[in-house]
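As a starting point, one isolated chain is supplied in structure tokens, in the form predicted alone.
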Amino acid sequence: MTRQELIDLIYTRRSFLCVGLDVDKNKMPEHLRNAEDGVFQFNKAIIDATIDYTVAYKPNLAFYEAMGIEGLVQLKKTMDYLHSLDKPAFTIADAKRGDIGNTSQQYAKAFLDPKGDFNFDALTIAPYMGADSVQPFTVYDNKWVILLALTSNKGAFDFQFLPVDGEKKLFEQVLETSKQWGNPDNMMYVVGATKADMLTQVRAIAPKSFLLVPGVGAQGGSLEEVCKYGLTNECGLLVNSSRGIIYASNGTDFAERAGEEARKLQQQMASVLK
């Protein structure tokens, strides 16, 4: 999906919501936990209930890898279903990969190659190892790197706010340096919703880049604050909600409740986009 296609989708659906498909069998409705293809059936129901209110889906790979081979099969079925829909959606592999060049090439092939099993639009990347670990992910046309910049976890303060070159923080250096590796057409940044007040500093360095913003909902991030500091005239945001949507209910009405929660966020986003 190109940048313009993503922008058009946002304004068509009047939403910049990303639904995180972080499937934990212990939190799934009981009738699906031991069902054949239960994870896929859960994801399919969530997608069907939310597709009109969202523009993106973000499976967290750890939840699928933890299930072994069967988890990857369920992930492939989920991606095949998303690719089969008449209604498009931007797809993000939340894998946080990043390694030496030849290893990164294989990660990129695994998740981004159009001829591969998954064919995601984007992949989250850890920048710690520098340029040669990130650039292999930028070789596929109309695919995206989503670079970790400023995360919402408590441990973010261990490294990301360390001073570099005077008063500049490490996360600001990551933003500045990474602009040499990509551009706003193929590189986004992760900025946690619980750090919304820092978005002014992020926007000063990356004014046109899309930001993937996790942490709205169960983690306590504020959509209003994120929009106040991070919105651009092209939107420039993908705001993720996972648990608050997919686990709104663990009963047989789980999909209906997920749709309701997605619709609530979409209505707020539609108001902002006006």
Contents of the next structure:
Number of protein chains: 2
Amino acid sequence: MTRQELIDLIYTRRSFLCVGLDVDKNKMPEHLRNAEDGVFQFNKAIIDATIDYTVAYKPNLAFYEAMGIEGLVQLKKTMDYLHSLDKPAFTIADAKRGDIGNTSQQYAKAFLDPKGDFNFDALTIAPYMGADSVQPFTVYDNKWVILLALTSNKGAFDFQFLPVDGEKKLFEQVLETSKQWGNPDNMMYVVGATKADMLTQVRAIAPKSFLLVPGVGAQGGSLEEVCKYGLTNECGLLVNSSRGIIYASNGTDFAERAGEEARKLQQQMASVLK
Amino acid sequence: MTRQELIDLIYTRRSFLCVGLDVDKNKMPEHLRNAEDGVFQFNKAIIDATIDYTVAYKPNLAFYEAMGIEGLVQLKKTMDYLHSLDKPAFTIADAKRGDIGNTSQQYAKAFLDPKGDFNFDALTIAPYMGADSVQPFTVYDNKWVILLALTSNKGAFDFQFLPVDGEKKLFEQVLETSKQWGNPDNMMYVVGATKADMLTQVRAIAPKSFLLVPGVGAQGGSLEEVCKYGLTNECGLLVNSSRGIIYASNGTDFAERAGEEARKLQQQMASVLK
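The block above covers the form predicted alone; next, return the form predicted together with another copy of the chain.
Once more the chain from above appears, this time first in line as the rest of the complex follows.
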């Protein structure tokens, strides 16, 4: 999906919501836990209930890998389903990969290759290993790197805020340096909603870039704050909610309740997109 | 595998070689490329030919993921085979994972859980997201986190050498801070062989820790240099070679040639272990 297609989708659906498909069997409705293709059935129901309010879906790979190979089969079915729909959605593999150049090429193939098992639009990448660990992900047409800048967790304070080379913080240096590796048409950044006040600093370095913002909901981030500091005149935000939507209920009404939660967020988003 | 078991294995086999099972179909011998279970057959032959000279095997996940779900089936067969052998080997998932706490728990389950599909001894982890992204990997008994400190690639210079908080470099800060998250019984560090002269600084902060050292061979690192600056009185090193061993030949003699290359390295290692 191109940048313009993403922007058009946001303004058509009047939403910049990303639904995190972080499926944990222990939190799924009981009737699906041991059902055949239960994880896929769960995801399918969530997608059907939320797609009118959502522009993106973000499965976190960890949850699928934790189920072993069978988990990845369920992820492939989910992706095949998303690709089969008339309604488009931007798909993000939240995988936080990154390795030396020739190895990152393999990860890029795994997640972004249109002929691969998954064919995601985008992939999250950790910046620690630098340029050659990130650049192989930028070579696929209309595909995206989403680089970790400022994460939503407590551990973000261990390194990301360290002052480097004088006054700049490490996450600012990551934003600055990575401009040489991509551009606002193929690179986004992760900036946690729990650090919304930092969005001003992020926007000073990356005024046009899309930001993927996790941490609204269960992690305590505020949508209002995120919009206040992060919104651009092309929206420029994808705000993710995972647990707050997909586990709104663990009963047979889980999909209906997920749809309601997504709709609530969409309505808030529609009002700021005016 | 415990630290003491690893040390005993090193002194029994007189080797601290780790063989990187980074299988790329395009580089495999032609007769195996389209064979059923060709990747597993390749790995099995490499393992059989090298295990007497090797203490560890390190499949890099990227190469398996690039083959889609089938690649992970081949990896599982490889791990099942390693677990079935009378001869022990330390197994490392070179996956460079790391995510917020509850997500890292899922990655830990995926790779380290004895009941999971893979049951590795260790997993490589990227440090950018800090404490809660790393600690979930330290809760499994006799399992290991291998934290990226100083990587072997050119991109390492983008961030890892940045001075933080004054004089210290970022990789030194990572070593220092991570001491609160684990200890030499459950945490190792990645230090690239191409940065062997930095091993003195690494040893100043982590005198007892095992170091996983990639970059000997195709990437240009020197085993001699690595030993000079990194060896401890308990060895303290696992030196990885991937392409130099597994692609020593791409003919039908690939396993034999891999065995010869592993043996050469083992003999050099035996002489420094005296």
